[in-house]
Each structure stands twice: as structure tokens, then as C-alpha cells.
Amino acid sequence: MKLITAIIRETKLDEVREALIENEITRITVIRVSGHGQQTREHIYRGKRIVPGLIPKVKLEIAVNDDFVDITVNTIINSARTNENGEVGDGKIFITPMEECIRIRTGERGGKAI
């Protein structure tokens, strides 16, 4: 089991979610976050150039069985890219091992609980 965490542009959320659903990945958690990396946006405020410290993004958390890791990652990559080549700020994907998953309602554990 793996936990896939993706940080994407807010404007791409619907497109990514629909693509995941088409690939039978329907259980996701969405969190609004702010951060910065290589992407910067400049604004002119009262004649001064201002670079804000944090840019709004969306964080997706998706717990999957090992068989669904590649499908999930490829779906996110293909639907979250700004264009064919991508752009700075399109986001990142992190894959971490998940030791255990427990469904609270039934007490099921492991892959069945996902």
C-alpha cells in the first residue's frame, strides 16, 4: 500500500479529479494549501513590484494498493500538466509507503480497507 500525495494548481483540480474517476480511482482527499517552490508570481501594487511568499495550491492524498500506483501517478501527471511540456508550478507528486490502513466503521485492515 502507498500514500500518493500530489500538490497541483487549483485550476487543475476538476480535471485531475475527473481523470482519476475515469481510471476508477474514486477515494481522494483534497486539502487547500499554500506554498512556494520555483514558481513565482509578481504583482504591481502601488507602483512597486511585489513577489508574494506563498501561492495557493491543492494537495491531494490518495491511498492505493500497489497495483494502482502507476495508474494513479500517470493519471495525475497527464491531467495536471499545463500543456504538453508542462510549466514551472505544475506541482509535485510524492509516494510514501503506508504501513497500515484501517476502516473505522468495520475494523477492516490493509488493502481491503482502502
Contents of the next structure:
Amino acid sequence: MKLITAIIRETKLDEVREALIENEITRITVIRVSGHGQQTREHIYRGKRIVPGLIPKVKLEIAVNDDFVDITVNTIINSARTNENGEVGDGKIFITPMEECIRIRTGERGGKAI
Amino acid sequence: MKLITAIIRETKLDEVREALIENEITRITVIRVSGHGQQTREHIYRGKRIVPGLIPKVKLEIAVNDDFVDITVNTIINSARTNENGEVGDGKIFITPMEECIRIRTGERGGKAI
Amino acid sequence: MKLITAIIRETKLDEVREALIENEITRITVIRVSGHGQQTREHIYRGKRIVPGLIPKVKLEIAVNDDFVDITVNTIINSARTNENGEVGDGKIFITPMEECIRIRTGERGGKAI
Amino acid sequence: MEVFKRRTFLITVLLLLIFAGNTLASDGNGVDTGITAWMLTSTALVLLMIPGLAMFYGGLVRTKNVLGTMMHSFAAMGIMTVLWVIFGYGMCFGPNTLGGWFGWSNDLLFLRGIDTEVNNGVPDYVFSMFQGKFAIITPALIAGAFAERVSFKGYAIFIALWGILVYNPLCHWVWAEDGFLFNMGANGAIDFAGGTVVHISAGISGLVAAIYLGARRGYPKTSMPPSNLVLTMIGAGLLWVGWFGFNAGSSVNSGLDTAQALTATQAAAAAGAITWMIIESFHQGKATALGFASGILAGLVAVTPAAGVVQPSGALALGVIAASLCYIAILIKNKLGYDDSLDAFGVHGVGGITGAIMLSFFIRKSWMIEAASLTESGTWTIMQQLGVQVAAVLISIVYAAVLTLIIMIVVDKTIGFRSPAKNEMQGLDASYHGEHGYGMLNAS
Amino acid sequence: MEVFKRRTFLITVLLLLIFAGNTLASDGNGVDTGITAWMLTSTALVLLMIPGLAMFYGGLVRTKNVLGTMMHSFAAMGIMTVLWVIFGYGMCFGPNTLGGWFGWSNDLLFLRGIDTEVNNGVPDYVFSMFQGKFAIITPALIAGAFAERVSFKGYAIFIALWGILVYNPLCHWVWAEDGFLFNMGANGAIDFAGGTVVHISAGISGLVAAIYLGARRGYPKTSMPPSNLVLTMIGAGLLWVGWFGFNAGSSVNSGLDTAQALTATQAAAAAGAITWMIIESFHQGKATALGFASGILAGLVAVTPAAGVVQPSGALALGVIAASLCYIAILIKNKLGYDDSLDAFGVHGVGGITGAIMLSFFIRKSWMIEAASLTESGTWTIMQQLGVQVAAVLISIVYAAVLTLIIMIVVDKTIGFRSPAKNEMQGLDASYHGEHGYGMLNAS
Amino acid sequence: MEVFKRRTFLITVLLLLIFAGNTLASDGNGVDTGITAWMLTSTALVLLMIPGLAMFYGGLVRTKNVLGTMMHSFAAMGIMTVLWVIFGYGMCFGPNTLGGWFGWSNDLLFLRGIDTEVNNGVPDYVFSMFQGKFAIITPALIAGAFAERVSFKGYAIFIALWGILVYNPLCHWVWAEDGFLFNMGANGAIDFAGGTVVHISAGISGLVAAIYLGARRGYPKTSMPPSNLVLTMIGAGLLWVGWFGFNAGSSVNSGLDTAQALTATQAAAAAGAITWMIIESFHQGKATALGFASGILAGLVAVTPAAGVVQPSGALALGVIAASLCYIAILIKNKLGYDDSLDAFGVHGVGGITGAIMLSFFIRKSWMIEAASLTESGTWTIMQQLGVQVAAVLISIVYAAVLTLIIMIVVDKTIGFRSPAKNEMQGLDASYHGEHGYGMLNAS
Ligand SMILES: Nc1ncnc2c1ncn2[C@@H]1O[C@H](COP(=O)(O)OP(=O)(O)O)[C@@H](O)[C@H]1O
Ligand SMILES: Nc1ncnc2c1ncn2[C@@H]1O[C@H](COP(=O)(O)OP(=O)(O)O)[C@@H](O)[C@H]1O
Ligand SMILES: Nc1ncnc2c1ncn2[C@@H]1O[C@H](COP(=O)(O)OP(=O)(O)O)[C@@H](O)[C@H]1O
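Given the form predicted alone above, I would also like to look at the protein as it appears in the form predicted together with another copy of the chain.
Everything in the complex follows now, all chains and molecules, and the chain you saw is the first one.
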């Protein structure tokens, strides 16, 4: 089991979710975060374009069984990217190991609880 | 050391915290998240029950030493469950490995810093 | 690759970010969280000092290559600590393993994507 | 504004007294400082409704659209005011032009002709500014129907055209002394403060626009929960307060009829709110805050045309009926599947129609007697008035629907109205305004 | 509403003038358009206090209870208004019934009898609507004492009963011309705008309710920090603005006494705020925003009974004294351990009592002279008036406490008042309204 | 307040009529209930601007400073009111003292002398309270220039001194009957509602303070995005509504000139908003909500001195010009690099100067004729009036700048004004108030 963490643009959330659902990855947790990376231009403030130090982003956390890692990652990459070639600020995906998953409702554990 | 991540119902936060504290698990970090799983019915909007695409949830992150994993997990399961049998939407627990824990105040490391 | 998670005081965010940037750790994700630990005194409410059950904190998530772990951790410790000796509530750092990092924009993977 | 005709006799008497010149309340220009004070206040109160509406609507949309939605109200404050000052007031209250389609008088361009005019004790400027607020809020109400999916530029052009082609003519017909609806039947179609002009026209136009533009992406599958019901509740509170200016101000007086309108307004709003609360408790098991607010609005909308002619018991009844019908209308909408995002039609259209028609059954006796005295036969029945009301409602509906459709098509085909999918997904705030509403949500 | 008696002579003279018929300000019905304008405005301003209170209280509770708490204010707008229109106004201002327990007149059911009544230049409807707002805000104030732990249904029934059995009688006693407190002493117990009727009765009832219902789960161990102090501050701002209507409107005039009330209100609010700020700075080292807002309220509450009789220096003094005593009262509460969630008693009870009693020492000379002239002996001392004030305060306290306790028990034992633990933990919003306040907090 | 002189003749006539004693509108004390009603309302409306400003500014700062920033407005409500009641009113409207530097009269201490005074139909208390609100808002406006970086204690002392030494004298010069700017030129420097007294003085003082205190830590490298633009928009809405009291109330009437001021206000605000919107659309490709709000303010500020003398077309023009110049001013500021955090100078300074000077070109003919009639030569040209306006503006600028600098230095060197770095990083809310604004952001 892996925990896939993706940090994407706020404005891409709908698109990514639609794409994931199409690929039958429906269970997901979403968190508002702010990030700082290479991205630089964003908002307008009284006639001036400003670069927020921390830019609002959305973080997805998806626990998946090992054989779902690739499809999940690819789906996110494809749907979270701006245009064909991507743009600075499109985000990152981190994959971390996960030892156990438990469904609170039933107490089920492991792969089937995901 | 493990990092226990539990996603529970917002409305269960008080109950879970009380239960954890009773079992002497007092250090905890709490985060507002939204989640999508199997849960379907929730809010009322102008005379209609609606199913939010993303439902507000609360995520707990608890770093524990290995011998505390079971009690923590069990406490959460028992207190976060709706009624006896649980209801769809009660949430998940993920357990991930943790390599190091450091207390910023003192610089202590490892199990005693938890 | 490691994922460094630091929970610090809200009011220290600027200082820690400045320190990290000085040490060329610029990529970072920041999340509002609430925490409960040993900290006890904080706010004033109608003439009374109160101890919120959950105290607002800020969580930093920083994905780093292995040789950056030490400098990152040390920078955080030094900048997040209150005064010389620290004060209860200064926070924690957790280090967890990370298996893969992917830049959404380019699809690059591994250390160079961090 | 019903009041004009009824007070004609009285006013003549008073004017005589004024020009007798022996009163303080006149400041020598024939101004009644008391009435003017209340009309100035009413103008401020109706203006307060615009931020109130911005909050009401802004809280109901998703986080990414909050500023864009509020800007629909605010932009109307800017655009409609400027048009109103330049020629809108003239189109509404100038003498009949083009066979009475609207009014016009070059003298009223830039309000030049009324710089020192006073009528019935109130400076024309005050009346003009009071009326101008109605021209702002009406298009802003429509915006609820197509919230979360239109381009800002398209919207700005749309409301300008809509104001000129729909609002101004309707306003002229109903409230100008030579408007044809003002003179229908024995004593005119009753539209005290804008049931037809404001609510029905906005509601119907919203319905047409919502259907023409199509639903928001994902509707109705994806739910789109309100981002800030606290904001919505505050907005509802301000709307209620502002409505005192809207209705009681429409008496253009500070007297008995003003008091009657205020009382009816308060009673109907409360009755609407409680009705919705009770229905929802039985139907869904819980009384929502949004339901309470919707009931307030339903009551207020329904009493708007009626505030001058119904007594408190009638106002309570109107509130109950309107809230029930609006509740049902929204249930039906959910079945039909068109996407009136914030129920502009469900509340303002349905509530307005309910009020304009049902008021016939609660008219104060004295009004009916006066109406009868104005007919040749000396009689005038509730059914006759009902006919007038229905006619006025139908005319408003048809006119607003047809013109709105034409304007929609023109705007959409030329500069574009509906948001492209990408912008809709990004949200109005980022796409059209380069901002986002709640910076505090993100640590920084 | 103190003003009535004092102006009797004046009014007689004026009425003669009115019916002489030679003035514009009368619109032929004896209406003074200026006074009416201000009373209409005051009515709107007092209504504005309800959303203001909803915001003030809503910001102080935890996130999960914000809508439920706001609904305590909003529901009062709905429920109390409907009751008021049906028979509440009659119970307050009808002639003595059941030995003066309350008023009654079938003629006032549905306000039927006052459709065209005008008194002292103001349509009765306006007076009725103005007064009706006080009947809304009083129970809404109580809700602060048991915030975060009552069922919505229980609350709705409670305020209906409380309004009927506590508010209406008290209001009758103090403000109706044949009320017994209105006629106590030389010139009546002084309660200009509702120190006893509104604040003391709400504060004491809140205290009784808070003790009867018991503390919130976890109180005082768990801290329950305010969810939105920004909202609370805006609420405090609106309350201050609305209080101008509350106090200055209670002169039922637009003249000198109105001006005096307005000035006293402004001075006391500011003095209260600064006092709290200074005390807290010394006591805690920091001046909180909530403290500032609490000081505003303490000052406003204390000046409410006094606004008609104190000069600016007296108002400043009242503000200082009230803020100090409320500050102390809240410290003591923290020791005693009962859970008056938002300090309804600590601010409204203590502030109201302070104002109603301490005002005796700051009464304008002219008032004392007039009072003396109304006694047989021709003298009237501050101590005598103090006795009247204390008596009125005690009567209000005892009456409100006893009746509230009875109502609490009845409601709690029948349909239930206190939230079950599960609902309290879930929060009022989810449990009773099926919603949550700040959707934007969660990405979606 | 321009109105005083112009109405002198009229008033004399009216006063004769009043004392003839045959009118209702007078309540026997020479009060005009209508004018008084509007002035009471205006007082409430201007008070509403303070929470409005708190919201406007509070939404623009970072999350950690929201309460501290709102407290800058609220503290002014407390501190300035108390000072005003004690001696501020006397300094402004008492007879010339120290060669006309300010006014003074022991009789006005604690407003003692005006307890029953009535002037021009309005109780002096009402006029005093209305004016007192201007003394509150002016220092609160300055706070925008040094937002996010001053100690609360320093701020509190600063505004007290600034009010005494800068505001009161300026107010005396411009609006007291014996003020020297009130009597400059043929008919006085035109400052209807406070272009020089309020906006220019606040803007310039803000500029001086911002430069003296230095930029916020990290400015301009680190961006500091607004934490709550929704709050800012609501604040802008309330400011617009409140400005009706500010400008139309400054006529101290409820008549034609009031109506003219209201109309000019509405037109200028709308024109300013649209202008900013259009400029930004072309310059940046997007029309921001904050830009729209800034345009509203620019228009309102510019029309403030002018509202009594310009017609609607002139008001539209002023709105367009002011919004353009403010837009440019802010662009230039970004180049120059000083840190006027919320553009107090960019909007109030620049807008106020623009309005005070440009109004010369849009003066109503009747005013110029009257002015000419007051000169010996019987002529008065636009250029002559322009000279008077420029003189008044320059005097205000120089006086405010010099005095502010002195006060800044004194406060900073004694008790400290600028926040220490640690407090600034922690945020004002935690450092100075021991609270934070949005508890709901954190689960609890
Ligand atoms: N090493 C990292 N650790 C934690 N978060 C990161 C890291 N790198 C990027 N992020 C997150 O991803 C977001 C996008 O990164 P950015 O560098 O702007 O995009 P890109 O990789 O396309 O240049 C950042 O705002 C930040 O939240
Ligand atoms: N595989 C997953 N990855 C990430 N989050 C998940 C996953 N499964 C569940 N969740 C989180 O847990 C919450 C509850 O899940 P749900 O499926 O509704 O409950 P249940 O497991 O009881 O059916 C979801 O809203 C989501 O936030
Ligand atoms: N074991 C833990 N698991 C999760 N979060 C923790 C843990 N220990 C501490 N924290 C987080 O760190 C914050 C600071 O901890 P605290 O105990 O107050 O500081 P200190 O370690 O300096 O005594 C807490 O508010 C909580 O958010």
C-alpha cells in the first residue's frame, strides 16, 4: 500500500477529481494548503501584479494498493498539468510507504479497507 | 515509531479527543480536510437533501511509539464509529512508518520526543 | 528522499520561512493545523487567560533529498524555537521515508524533481 | 409609488397651504423636510440592500466564485447608476415616447432638468435616487439565476442592455403617471413597490437566462454546497432591514400609508420565514438557516406589490402562501432539472407572481371604495381587480421573457456570455478578477 | 418612552395647533412627518440590531454552532413578530386586564384597531413596529446565556412562552400609560429605553436558564475559543449603530429629548469601551478586541434606562461604572462556575441593573424639578427616586426569575430543551439545521 | 456644512416664522423635526462608516493582523468620542482662541452649554454628534497608511494627540463661522463635507507617518495578500451607504441642497468605480473586486468637498478624474517604494486633493452668482475660486504634515510607535490583543 500525496493548483481540483473518478479512483482526501516553489506570477492588487509568498494550493491524499499507483499518478499528471507542456506551479506528487489501512466502520484492515 | 493518520467525521472530533485523552494519548495534531468515499447523504439545501461531492472531515495525526499503536488505533475505532455497527462515512486510519521525531524546544530525538 | 514534517507556532512561520530561504530551502508546503501537546497558556477571553484545547499551529511539509535533511532540520529548530531555550509549545519535527517524487509539469522523477 | 394618485386631492390642499407660506417644514422651496428625511433614509436603506444581496448570493456559491458573485451586485451599483443619471431616469419618468414604450425628455439627460425641482414636498433628485436604486437591484437579482457560470464582461454588457430595454420600459408602464399599466382598470394595476417591475421581471429573466445558458458543469450530479451560510444570513438580515426603505419608502411619504407599508412588510417577512421553517421541519426533519432566510425573502417579495393595500392579517397570509409556493416551486425545479443556481426564479419570480395576484383578496376596504368611486359605474369588485393584476403580471412576464432572450442571444453570440469550461472550473474569482475571496484560508 | 408624560402639556398645545389645520408637516391626519421619519428610521435601526446580535453571538461560539446561534436571533425575528402582530402589542399596550397583569383589547388583535390611528404625530403602526423590535431582541439576548447547548425546537417554544408571560407583562407595567411601574413615585420609574424591560429581564432570565440547564459539556475544563471575532466585532459595530434607534427612538420624537438620548448613548458606549480596554490592559497586559466590544455593550446597556435623563458627563460616568462592574462580574462568574456561555447576565443583567440604579445620581435638574412639581408636597429627592428605581429593578428581577424558571421546567419536561449530549457534541448546526456555517473551510 | 452662509437670509425669514409659533414641525423649541430626523439618521450613517472602514481595512491586511487593524477603527470610536465630548467640540466650534488657532469655550466642556440649544431647527447636540463622527473617522483613515506595523498603545496616544492638534484646529478653520478658511475669498473655501479637513489631512498625515515609520518587514519583496476581500467588499458597501450621511448630512438640512449632495455622491461613487474597473481591465486584463471598491472610494472622496456645488454631470466627471489619478498615484507609489500599506494617501490624499481643486470647474452657476454678489466688485471667477481652493489645500497639507511629523517623533521616542520586529512577525492580534481573528480556521 502507498500513500500518494499530490499538491496541485486550486483551480485544477475539479478537473483532477473528474479524471480520477473516471478512472475509478473515488476515495480521496483533500486539504487546503499553501505552497512555495518556483511559481511566481499570480494576483492583481490595485493595478499591480503580485507574487504571493505562499500560493494557495490543494493537496490530495490517496491511499492505494500497489497496483493502483501508476494509474493514479498518471491520471493526476495528465489532469493537473496546465496545457500540453505544463507551467511552473503545476505541483508535485510524493509517494510514501503505508503499512496499514483500517476502515473505522468495520475494522477491516489492509488492501480491502482502502 | 509510527505516524497514525485518522480521517473521521467532524462531529466526532470531541468524542475521539475525549477518548484519546482518557487513554493518555494527549499529543495530537488536527487538520480540517474534505473527503470523498462511499458516504452519500448529508445536508439539506432548500428542501432537498444533498450529497456534497467533498464532505468535511477531520484528520488526526498522531506520532506514537510502536507499543502505543494498538491502543491508539482501537481507541479511535471505538470512539469514531457511529452507533454500534458504524455507518458509511465513519472514516479511515492509515499507519505509516516514521524514522525520526524531534522536539523543537529541546532538540531531543527519538521515542522520548514523541 | 525524506518528507520532513514540522509543526510550529503560527507566529513563527515568517521567521522559519526566512531562515529556510536563507539556507536555500525554498520549496515548501504549509498547512493550518491545530494541535494539542504540553502547551497551556495562550489567549485572553473577557479578562481571563484561557487554554484552548486545540491551539492553532502551522505544519510545514518539505520533501528533501537525503543530504538536505540535516540542514533543514537544524534550520527549523533554530528559527522555530522561542528565545534561546525554547518554550513549551514550540513544536515537533517528524521525518518519514519517501519513495518517489514527481514534478507534475515535466513528469521528472526522483531527486531532481524535488 | 401607488400613493400618487390617491393623494392627489390631499396634495392639492396641502400645496395651497404651503404656498400660503406660513410653515417651517417648508424651507421655502415647498420641501417637506419630514417626508424628505424619510425618503433620503429610504434611499440609503435600499442601497444597503445591494451589499446585502451581494452577501446573500456570495455566501451561497462555491468558494472560488464568491468575489465574482458579489461583483455581480456591485457592478450593477456602478453601471446602472451611471446609466440612470445619464438617461435612465428620463426613460422611466419622462413623458411617453414611441407610443408609450418608454419615456423620454432631453431635459432629463444628466438629470439636468430637476436640479431644483420639488414635487409633493420631496426634491425630484431624492425621488430619482430612490428610484435609481430599484434599477440597480433588479438586474443584480437576476444574477442569482446564472451564478457561477458567466463571464464578467458578458454580464456587464447584459445588465446594461437589460436595464435599458426591459427595466426602464416596465418601470415607465407601471409607475409613470402616463404609463399604461398605471392607468389600467379603475385605479391602476397595484404594484406598490415593484412586484412586477422588480421581482417578476427579474425572476422571469433569470429563468430564461438559466435555461438558455444551460446548467453549471456537473449540475445536478455534483453537489455545490454553499461556501458561507453565515454571510448569507447576514445578507438576509440586511435585506430585511433595507426592505423597509424599499416598501415603506415607496409611499413617497412619511405618514399613515408609510406606516401601513412598513407593518405589512414586517408581518409578511416573519410569516414567510416561520412558514418555511415549519414546512421544512416536517418535510426534512430539520429547519435550516437557509430555509429561514429563503422564507424571509419569499415573504418580502410577495408583500412588495401589496404593501400599500393589505392590512397586517393579509400580510401574514401573503407571507404564508408565498413561502409555501416558493418551497414547492423549488422542489419542482429540482425535478425539472434546469439550473437556476440560487433560485432567482424560485423565490423572486414565484414570490412576486404570488404577491401580485393574491393581494387582490386582501385589499383594504378603503382602497376598493376609492377605486369604485373612480369608475363610471361606481362599482369595482375584487374579481375585476384580480383581472387587472393578472393582466399586468402576464404582460410583465411575456415582455421580460422575450426581450431577455433576445438580449441573451445577442450578447452571447457577440462578446460571449457563458464562461468557457476552463474558466468555470477555475472559478470566476481567478478567471475574471485575478483574486480570491478568502486569503485567510491559506496560511501565509 | 419616558417622554409621554413629560410632553403631555406640550402635546395638548400642539394638537390644538394641528387641528387648526394650517401646517404642512401634518398630512391632514395629524401626522408629524419629521417625527414619523425618525421613528421609521429607528424601527429600521433596531431591526438592524438583530442581525448585529446574531453576528456578535455567532462569532463567539465554536464553529459547529455558528448557524444555530445565529438562528436564535433570527428565529426571534420570525416568532416574536408574528405573536406581536396577533396579540402581543395588545398585551403590552392595551388597557389593564386581570388586575393590571397585562393589557388586552380585542380591537388590537392583528393590530386591527390602529390601521389609521395617529398619536402624538406618529401613526400607531409605527409605534407598534418600533416596540415590536424590542420584543424580538429581548429573548434573543437571553440566548447568549445558554448558547451551544439547547435544542432548536425547545428554544422556539421557550421564547414564545417567555415573550407572552414575561416580556409582555413587564412591558405593560413599565411603558403602558396605566402600567403600575409607569406610575410609581412622583414621575414614574425611569426606564427610558428598556433597562428593566429589556436588559435586566433578559439578563436575569439568562442566568436562571444557564443555571437550570447546567454547563456545556466540558466546561470549564475545555476551553471554547471564539470561532470568529471579526464577526463579533462587526456585530458590535452594528449594535452600536442600531442602539441609536433603540435609545433615541424611545423619545418617540425628533427633537431635543431625542438629541439628548443620542448624545448620552454615544458618550456611554465610548466610555464603557475605553474603560474595559484600560482595565484589561492593566489586569492582563493586553487590550482585547472582545473586551473593547464588551465595554461598548456594557456602556450601551447601562445608558439604556438613563438616556432620557442624564447629561453627557453623567453618561460618561455610567459607561465607566458599568464597564467596571461588568468586568468584575465576569471575573466572579469564572470563580462561581455556572456557565453563562456568552455572558448575557454578566453584561445585560449587571449592566442593566447598574444603569437603572446609578442613573439616580445623574438625573438632569429639570427632570427633578418637574417630578417635584407633580408631588403633593412639591419636593422629590434623589433618594426617593433611587427608592423607586430599586423597587422597579427588584420587581423585574423577581418576576423574570420566577416565571423563567417555571417556563424552563415546563418546556424541558415536555418537549425537551437541553440538547442531548450527542447533538451537543455534533454541534447545533449539523444536529438541528442540517447545515454548516463555513463551507469554505473545506476545499471543494 | 457649506450651507450655513448660503442659508443665512432664508433662515432669518424662517426663524421669524417659527417664533410666530404657528407650526407643528416646531415642537415648541424651534426644532424642525424633519431636518432633525435626517440629521439623526446621518449621524447613525456616519457611525456605520467606522465598522465599514474596519471591515474594509481589516480584509486587506494579513490574517494575523485583522483584529489589530479593526481595532484601529474601533479604538478611534472610543477615544475620539470621549475627547470630543469633553473638549473636542469646543475646540472645533467654540469662538476663536489663540489668534484663531482653534476654538474654545469653557461652556462647551462636557457639552454642558448646549443641553437645550437649537440652531437652524436642529438641536446642537445632534450637530455635535454628527460632527463628532468626522473626528472619529479621520484618524481611523490614517491607520491604513501604517497598518500591520504599529503598537496599539502608540496608536492610541497618537490619535488622541493628532485629533487635538491637527483635526480640531483644521475643523475650526474650515467649518466654524469664525474660521479663517471659512471666510477666505468671496464665499469661503468650498469644503462641503470634508475634503481638506478629513481626507487631505488624513492622507497627508498617513503619508508622513508611513515614511517616518518605514516599511513593513519584507516589503516590497514579500507580497502581503489580502486575507479577506469578501470583508473588504462588504466594508466598501457600508462605506458607500454611510457616505450618504457624511455628504448629504453635511447640508444640515433635509431639503434641496441635501438632495443635490446625495445625488452628486451617488454619481461620483459609481463613476469612480466604473472608471477604475475599465482602466484595470485594459491595463491588467482583469477587473478586480478590490479595484472596483477602490474606485468607489476614489469617487466618494473626490465628491466630498464638492457635493454641495456640483451637478450630476460634474459629479460623474469628478469620479472619473479621481479614479484615474488615484490609479496612477498607486502605480507611482509602487515605483517610489515607500509603504503606504493600504493606500491611505493614494486614495484619500490624492482623491481629496483632486476633488477640492477640480471642483472649481464644475460649480453650479447659482453658487457663483451668489459668491459674486458677496464681493465688492460684484464679480467672482472660476479662477479666483480655484485660487482659494488651492490655498486651502496647501494650508491643510503643510499644517497636517508638519504637526503629524512632530507628533510621530514625540510618540515614537517616548512610549514607542513602531512595532518591534518580533511583534510584527507574530502579528498585531497575538502581540497586542492576545487573540486571533478567525478561530474557525483551525479545527477545534
Ligand atoms: N520539495 C517540496 N516540498 C514540499 N512541497 C513542495 C516541494 N516542491 C514543490 N512543492 C509544492 O508544490 C507546489 C508547486 O511547486 P512549483 O515549484 O511551483 O511547481 P513546479 O515544480 O511545476 O515548478 C509548491 O507551491 C509547493 O506547495
Ligand atoms: N483510499 C483513501 N484515500 C484517501 N482518503 C480516503 C480513502 N478512503 C477513505 N478516505 C477518507 O475517509 C473518508 C471516509 O470514507 P468513506 O468511504 O466515506 O467511509 P467508509 O470507509 O466508512 O465507507 C472519506 O471522506 C475520505 O476523506
Ligand atoms: N506525538 C505527536 N503527534 C502529533 N502531533 C504532535 C505530537 N506531539 C506534538 N505534536 C504537535 O506539536 C505541537 C506542539 O507540541 P507541544 O507538546 O506543545 O510542544 P513541546 O514538545 O515543545 O512541549 C502540538 O500542538 C501538536 O500539534
